[in-house]
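Quick heads-up: it's one chain on its own, the form predicted on its own, in structure tokens.
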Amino acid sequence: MAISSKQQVGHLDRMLTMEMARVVEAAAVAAARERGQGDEKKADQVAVDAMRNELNNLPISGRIVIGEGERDEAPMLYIGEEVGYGGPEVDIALDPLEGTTICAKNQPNSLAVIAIAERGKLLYAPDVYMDKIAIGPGYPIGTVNIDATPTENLNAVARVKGCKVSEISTCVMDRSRHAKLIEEIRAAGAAIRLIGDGDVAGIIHTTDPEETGIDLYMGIGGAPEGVLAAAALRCMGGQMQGRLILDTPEKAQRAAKMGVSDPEKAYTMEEMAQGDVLFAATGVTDGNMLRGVQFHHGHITTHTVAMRSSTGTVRWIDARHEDHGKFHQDVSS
């Protein structure tokens, strides 16, 4: 597939969404053969090489802002990292396994993800903690605030929502960081709704509350996965919010080498992802939005969302691959 210069200039090509679904349709099946097998490194591993060699087979010019680490941190897929065999030039944030402790225990919502926008366009930041909230969509800008209380932000969405706090649900990791932030909200009166790990599932999660019971994301997690989440929001609509954590000279040393001038600004989704936005994620084990990876005798089965923000296109992909003993590159054969 060949990408001219004239649809490079203000868009994405379309074709894109779906050679970025057969990247974490790769990555998702290398990651799924470690399901359950308590070894989150190796299940990390697989899926990083698999979805490396995809990569390598699209025609852009591809850099990792958001990936496995930093340069000196991880041998592949790592923050500055060049990939494609020439095209357009894009900027790509990646996890080739969200949730590696949920695939090695075989637990729900692990996915592969990715989203490429625009060089330039997706908040290069380093891999450090970041504080978050988001909603979904149809709420008035501003509903939320990352700087006010919980329980204001609780109180905000329950009157926009025309219901009471208790019929708020938030979804929180389970972490012990968030004792303070947990208190709170039950102390609102709100459900909770604890998730071992994932929280770009968490967050997306927020735009179909009836389906998934879930109206509100709080609490801190990894910045690449909030930078991947604000880009599925771009897709799906939504609101989000997040600052980085740079609590150390040398966190606030790397995020200024980055580009980050000021470490207290809080983020919007839209300056978090920018522009024309792609979003993929394949489920790896089963969960609320994605099906699992399913082996079979002679074939595997895929679950992918593949979504585009200019567009507002969210599609839906069951795929059926031949299984020959391995994943072959071309997972669309």
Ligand code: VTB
Second form
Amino acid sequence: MAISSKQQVGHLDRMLTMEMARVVEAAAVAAARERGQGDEKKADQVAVDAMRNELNNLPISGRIVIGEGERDEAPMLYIGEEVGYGGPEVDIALDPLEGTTICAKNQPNSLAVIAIAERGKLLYAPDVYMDKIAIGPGYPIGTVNIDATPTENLNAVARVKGCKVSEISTCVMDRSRHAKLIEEIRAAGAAIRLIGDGDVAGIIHTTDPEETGIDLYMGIGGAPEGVLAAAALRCMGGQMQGRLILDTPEKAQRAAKMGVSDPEKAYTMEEMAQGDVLFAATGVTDGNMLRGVQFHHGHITTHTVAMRSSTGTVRWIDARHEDHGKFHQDVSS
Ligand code: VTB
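To complete the pair, please output the form predicted in complex with the ligand; the form predicted on its own was given just before.
Expanding to the full complex; the earlier chain stays at the top.
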């Protein structure tokens, strides 16, 4: 029976969700062998190698738009690199090891992450900082606003949740640039969870406050991580806004070259990741939503979330892998 091109795209997307799980599983297993070793570079490198191998097994014509960096600074998975062995034209955002420092110290919430969208639908974010704010599902649109004060945003979240501000918990990266933000959140009476790194996980955590204890994410982190987090929230529900921090002429120029016409623009989640978006992440170290990779006698277990925005289906995948196959080769070759 002939199928229309719309059906074909939908069909491929569905299959791709599971294929993407394999990609992040492989990267996470490779990185997990380096947990706690204090070598961020090596942990990242093995994750990159493993992710690239698996990506090239996908039936896509993929182009990396958020990757390991510009072509001259990243030998693999650089922006513009083409991956896959042929198929629908898609754009890819990835971070084979989100939270290299976390992994090197074996602390919670490092992830292997990937998002895939139709061509041209992801924001081409330069590797600069982005100011971000995010909340999970169930809030009316506009409950929080990146241009409102932290106190106003905390009050708005508490009002909708029907609780006191002191019962709201905010996740913020522990950085000196956030001193004023942290002071204001504390003065408003809300709880803060300070994280060392990994704001993709921090933002995803807002989607399940009962599990993670996080209602709201605020602060400045990487712009590429912002696009990845927006892709995840598109699938899981929630709201996010991000504004690029283009505080030097060089950064503004770089952003302009990548198509950013308004340097002051606050991007919504839908503007950062448009159309049908697929997202998958595997825990490298144990985290609040994803368990880390576990090495057992003869086999390995992984915990992955794989999801798709057009249907909103979120799959939690517990996988058991034999330890004598490709995962072993990936790290020893
Ligand atoms: C940010 C954040 C990431 O690294 O990019 C951060 O978005 C770097 O910020 O999640 P600093 O320059 O302040 O260290 C992560 O935390 C991990 O890649």
